[in-house]
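A single chain comes next, written as structure tokens; it is the form predicted alone.
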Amino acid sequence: MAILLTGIKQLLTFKGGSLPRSGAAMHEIGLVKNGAVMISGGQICAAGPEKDVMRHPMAKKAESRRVGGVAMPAFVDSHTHAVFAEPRLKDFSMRLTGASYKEIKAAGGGIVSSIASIRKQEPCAMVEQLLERAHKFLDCGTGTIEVKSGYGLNLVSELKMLRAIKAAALKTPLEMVPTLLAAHSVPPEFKDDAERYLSYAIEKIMPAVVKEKLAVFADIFCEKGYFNPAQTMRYLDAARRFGLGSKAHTEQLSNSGGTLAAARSGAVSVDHADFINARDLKALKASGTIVTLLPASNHYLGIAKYPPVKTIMSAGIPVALATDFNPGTAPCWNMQFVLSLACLRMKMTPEEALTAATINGACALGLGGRLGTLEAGKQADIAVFDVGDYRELCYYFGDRLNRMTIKKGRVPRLK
């Protein structure tokens, strides 16, 4: 049976097709006052002014639900590390007393602690933990997330993480896009030999992941002390040969050349981009790569410098926003808080931030043809918020305003 959502004070459709938005198009949110949405078979049949949608041939027989508030596409969170065994509470306490990254690492903290705990965790516990987190994402209005591996860093544990994502995805409405981040760091047993570990990741881990069809993308962290631009290109080129899409963590702590390498390798997105420069922007414009910004990490780490979003957008490059949910630098799953940070710290407008968190996030996962807008034929992924004006989603922070999240047309009971 068709479902008709009515009484929507403001409907944000983001109509305009399936491509990422840049420049002035990031202001075009497709605002409809007194809107309605018709859903059937998990898809949107119509979305627009209520008086128009009520004329749809299916309207008379549809089950009507008066929802009120603001309705928009469910958030697409295109960068998370949602599989981890333990929060880094020791790191948190040490950082608050002034400990440096090196001191935390020397005390057994940082990514080394996440590697150790993931390698010990039982697969069933990993799945249950991810399902608990999936509920939190849905509760905040997110319908789709990307989930990276990268805390296993050996064949057994990387496979364990990706299998857990696959298993959990079968048990939750939250859509999860799996990414192989085997090149997150050099694990301790390789004693800082990045070249030798990268060969292991490409020759052992990547083929096994592809054989089981456990990942859609491959990702790498290009930064001083991790992997360099040549290694980034080598890893991403290998991923392409294996049929995986490519992503890269670049320019987070310094300008290390990762953006240029990723653009040349045809990456769908480069993420962080705090230290991106004019040469990088030229390469991204030519490659059509999206820049995904992760301001929650800057906030958590107390970094005053945020990515130069206005410069990026002025260059005509699409920008996405994501949580970077992870145990070390961004323990945040609420995209609404990320919207507030984007506006308050990077001076994005609410319209730009919402575009970045919906259609551009979808395009950063190669899903713009199915997600990110409310148009006929698109998947019915809709978030409804208890507000009267869409700008309140960026204005209020510290709480979730989501009333319900509709995934693939399944409408839960109102909260």
Given for the second form:
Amino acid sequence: MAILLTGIKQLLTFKGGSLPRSGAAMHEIGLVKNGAVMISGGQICAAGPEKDVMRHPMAKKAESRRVGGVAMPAFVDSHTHAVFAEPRLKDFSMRLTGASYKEIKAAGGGIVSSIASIRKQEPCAMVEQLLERAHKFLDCGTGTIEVKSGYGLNLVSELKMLRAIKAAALKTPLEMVPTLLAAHSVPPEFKDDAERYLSYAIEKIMPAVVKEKLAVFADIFCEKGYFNPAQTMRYLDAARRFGLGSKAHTEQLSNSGGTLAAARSGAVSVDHADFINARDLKALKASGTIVTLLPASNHYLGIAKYPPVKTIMSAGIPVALATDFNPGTAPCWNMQFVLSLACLRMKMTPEEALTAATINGACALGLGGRLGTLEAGKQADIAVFDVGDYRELCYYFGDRLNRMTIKKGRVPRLK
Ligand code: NIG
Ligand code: FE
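For comparison with the form predicted alone, kindly provide the form predicted together with N-(iminomethyl)-L-glutamic acid (NIG).
First the chain shown before, then all remaining chains and molecules of the complex.
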């Protein structure tokens, strides 16, 4: 039976199709006052002014649910490291004494310090832990997340992480898009030999992952002390040959050339972009790559300088926003907090930030045709918030104003 959501004070449709939004299109949120949405078979049949939706031929027989508040597409969080066994509290304490990212790495902390606990963790415990986190994402209005591997860094444990994502995805309404991040860091047993580890990742891990269809994307961390641009190209080109899409962590701590390499490999997104330059932007424009900004990591790392979003947007490049949820640089699953940071620290407008968190996030996962807007034919992934005006989502920071998250048309009971 069709379901009719009514009484929506502000409905944000982001009407305008499947493609990523850039420039002035990032201001078009498709605002409808007194809106309604009709859902059938997990899809949207109509979304717009209540009086128009009520005239739809299916409206009379539909089950009506008065939801109120502000409704919009559920957030698409296109960059997370949501599988990790333990929080990195030692790193946290070091950070509070003023230690930098590099100093924490030199002291044995950072990414490699998450390896041992992941390698030890039982697969079922990994799945349970991810399911608990999935609830938290849904509770914040997020309907889809990308989840990376990257703390196993050997064949057995990278497979274990990706299998856990697959198993958890069967048990939660939250949609999870898996990414193979075998090139997150060089694991200790390879003793800083990035070339040799990369060959192992490409020759041993990647084919096994592809054989089991465990990943949609491949990702690499291009940064001094991790992987260089030539290695980035090599890894992402191999990924393409294996039929995986590509993404890359680039220019997070310095400009190390990852963006150019990723753009040449046809990456769907480059993520972080703190130190992106004019040459990078030109390459991204040509390759049609999205820039995904992760301001929660700047916040957590205490980096005063945020990515140059205005320069990126002025170059006509679509921007997405994501949490980067991970134990070392962004222990945050709440997209609403990311919206606040985007506005307050990067001076994005609420309209730009919300576009970046919905349709552009969907496009950064290659899912713009199915997710990210509320238009007839799209999947009914809708977040409803307890506010009267959408700008309040960016304004009240630190809260979680989500009232319900509807996934594939399934309307949960009100909180
Ligand atoms: O996106 N930069 C590399 N990867 C993560 C950090 C992951 C970690 O520290 O565990 C990031 O910030
Ligand atoms: Fe990351």
